[in-house]
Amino acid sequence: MGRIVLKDIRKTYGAVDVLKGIDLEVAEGELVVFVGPSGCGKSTLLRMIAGLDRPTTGTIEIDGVDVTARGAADRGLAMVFQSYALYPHMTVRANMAFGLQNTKMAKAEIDARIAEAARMLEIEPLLDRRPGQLSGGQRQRVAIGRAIVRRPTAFLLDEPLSNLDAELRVSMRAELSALHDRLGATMIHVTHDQVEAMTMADRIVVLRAGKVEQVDTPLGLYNRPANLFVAGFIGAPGMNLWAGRAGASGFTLDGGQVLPVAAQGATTLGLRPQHLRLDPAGPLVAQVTLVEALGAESVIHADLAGGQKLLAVLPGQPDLARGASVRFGFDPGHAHLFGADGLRAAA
């Protein structure tokens, strides 16, 4: 159990478009992360699976039934926010039970529902903490824990990871995606973080504006971006993308270096930074602006004849000095080329 269908929803707040037509199907057993910048839609078309807004127009299908109508209580759907919004004067195990108390559900069972997720969780030790006893990792895995008790239909979660520190989040999400092999309930994740949705995803919704820009897997986002905002959106860093024209010489760029690309129609032409790499025979001749040098790996930032941006990820540590000339090749199977629509071209 746990698939949902979204046909042509629309939102629109007096004269804002927020929705513009959503169509989606998220599979039983699915992870699907919702990602985009912010303002796109992806918490509003959230809140209407979850039932807490109403959709201008379109309609809502869990397992086969339209629940458009429904109120939140009546969808059997989970949701944890990025608040966490526990209650500050019970405790974890109270703020646990509470749903399922109003569910007027038997003791034996929710305590039974509580040890197992705890449990799960890893929160044994806390339950008879209070939320302000807690670390905001812990806080969250309580969030989460009152989510699984009442054994949803899907889980949606709303950024729950965005108010904990670098290193947490890291370790969050590892924990998130393990959950969600171990209960093999639907899931759907919204986050504004693309690492993020690149590393827990089975698929990611790419939004823009209230529109689905690119519907795919993780690598198929990033090896195959359906257009230019997917292209700059997807990957860390974000991909090079340079002006030019297609010819029969290759893609020249706008300051006036040829690449060795069949690029038919092109006319701007992708790289990501980590395909780059130090070449004195390669046809990108570049000035370095600035090295960040990271240990494992350095982030050159440089700039290309007629002033287009060239960053570059190279491994180790390069010696390379601000204002320095350097070559860069590339593989030309790792081009990706763009019309003058913004959509992918044919290579």
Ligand SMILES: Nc1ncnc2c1ncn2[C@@H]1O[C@H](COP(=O)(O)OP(=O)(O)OP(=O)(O)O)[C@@H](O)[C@H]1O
Given for the second form:
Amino acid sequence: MGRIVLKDIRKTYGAVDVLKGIDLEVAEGELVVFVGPSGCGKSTLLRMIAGLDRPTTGTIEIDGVDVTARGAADRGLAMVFQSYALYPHMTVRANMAFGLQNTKMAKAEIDARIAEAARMLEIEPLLDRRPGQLSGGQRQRVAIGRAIVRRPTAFLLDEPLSNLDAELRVSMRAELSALHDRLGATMIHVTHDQVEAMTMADRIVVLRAGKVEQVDTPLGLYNRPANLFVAGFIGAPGMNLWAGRAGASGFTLDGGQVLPVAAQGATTLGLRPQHLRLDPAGPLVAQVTLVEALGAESVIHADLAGGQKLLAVLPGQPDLARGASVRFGFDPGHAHLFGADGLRAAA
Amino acid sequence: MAQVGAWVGAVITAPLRGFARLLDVPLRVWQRLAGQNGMAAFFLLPNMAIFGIFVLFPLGLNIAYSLTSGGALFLADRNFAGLGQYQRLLTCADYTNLLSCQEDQFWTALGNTALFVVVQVTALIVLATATALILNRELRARSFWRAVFFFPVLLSPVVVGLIWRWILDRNGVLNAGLVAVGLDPVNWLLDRNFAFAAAVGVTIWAHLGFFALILLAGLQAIPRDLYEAAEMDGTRPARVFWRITLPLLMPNMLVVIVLALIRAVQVFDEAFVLTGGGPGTATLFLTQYIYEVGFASLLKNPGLAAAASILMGGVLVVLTLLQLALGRRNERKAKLK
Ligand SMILES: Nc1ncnc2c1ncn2[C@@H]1O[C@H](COP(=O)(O)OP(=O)(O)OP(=O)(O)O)[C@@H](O)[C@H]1O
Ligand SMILES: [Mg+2]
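Would you mind generating the form predicted together with the ligand now that we have the form predicted on its own?
Time for the whole complex; same chain goes first.
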């Protein structure tokens, strides 16, 4: 239960194409994360799945049934909103019971479900409080609890962690993952935080401007980004992307430096900052402009000849002064090559 | 351009600044003498003086008048009557028959006003809520509709009364319309029930926009996600209204109810221009009674009018205190959130 299939979902608001044809299959029990820059259509897509909005064209299937025309209530899904959307005038208990009462469920059953969810989320002492008397993290749990008691076929979460402070976000992230494992239900989680996406997801859907850029496992995206956008978007700090051209002797950067990478047809070479290392014999010569020492590692900002920027993350605390000329080397196997169309070059 | 502006500004503020400097010295001296709280009292004085002259003093005068009798205008010429006027207002030979009351007109006006308050406030609240709910939807030309409903609020009450008299009069627009389609004209305002209904309807029309606006503001403060959460939960519209919209609208709703009650108790201008209290005494309300006894009738009795207005004032004070209490409660609740 909880297999969701989207076929060519499009959405236009007036003259604006917000979603431009989205095809996606979410497997039963999978935790899929939608990630992408602000305004790319993540929330819109989630709301289509939820039934709060109708696609302009395209179909949505849940467990093989076309639900495109069905209302939100008849899809068996539960949503956790970014703002939590708890009813402020009801106690936590009443908030959790509200949806169940709509289905005319017996009171004993409602109480049992609330008790179970409250135990799971450790919010038992809060049941008789109002949302206004809870902290952000507690509200978050209640919002999740309200979804859990409905035993939905899938959970839809729209940036549920974005209102929490950094520390709480990390712990809630882990809790949500644990909850997913425990419930075994399908979850679609929206975020624009790529670390959140990487740590939680079974698979990540990278969206940009209403289109799916790539769907893959977190490591799949990291290791084999399908295009320049994904390459730049996934991983922190972002991948170095250098323009140049491929030749017989390797990849020649616009600044003239020749890198020993076999690169037929490529116009951009990508290299993660973590894959660069100091190497007196290395092919990259750069002038250090800034050193950010973080203790365990250091982030080096540098300029290549020709003006392109280089970013390197080096272990420890290398002794580099601003303005110093430094040579970097790398393992050619770590290079990502992209063609003029922005797609990953076959190699 | 900006320089000219600055220059003009300087010219205007120069005398003000001079004036302020002039005041500075005596104010400092005064502050040293009076202390900080004394200064606060000093600055409040002008406002308190106005309040005293136009509110407190007349109130005291009114109480004094209510304890006197006779037709003389000046207090000094009037006879002290103790609580005689109140007694006259409230005495009935048989309380089951209001015609046996000494001031049966007062009781009629009281009864009419009570009925008016119940009917008008109930209908007004229901209609204002419905209007606000509709205006809160994504309508085409929403601003236009909001303006249409708010427009009567901007009219003077006398204008409102006149407009509707022109419509409902024997020779009015409505009858002209009826005649034009071949029906007999109806003497609307000479029918007791219709005249009362017209007073209710016209005052509702005149005030609806104001109350709808307050409720609309309350509705717009309810986050949309709550409705979406309710939609995900499969909540029927009626349940959404009773369990989500209405409770969250309650602070505004209570304010609206109390304000509407106060206004309804005070009903006068629109109704008076529309019906003049008639036919007979069908639309005679308390304020009109007070006005007629005090100023308009042949046997002017300012003492009686003053006593009646003190009684009515008592009711209004209770309602006002209620409103203030509600306001304070809402504030406290808002802080809790
Ligand atoms: N009702 C609407 N009418 C017109 N445009 C809309 C509407 N709703 C959303 N949009 C547009 O659709 C695009 C996608 O919006 P959406 O809320 O899905 O973005 P998002 O990816 O969730 O962004 P964020 O990370 O900021 O939440 C935006 O450009 C937005 O302006
Ligand atoms: Mg969003």
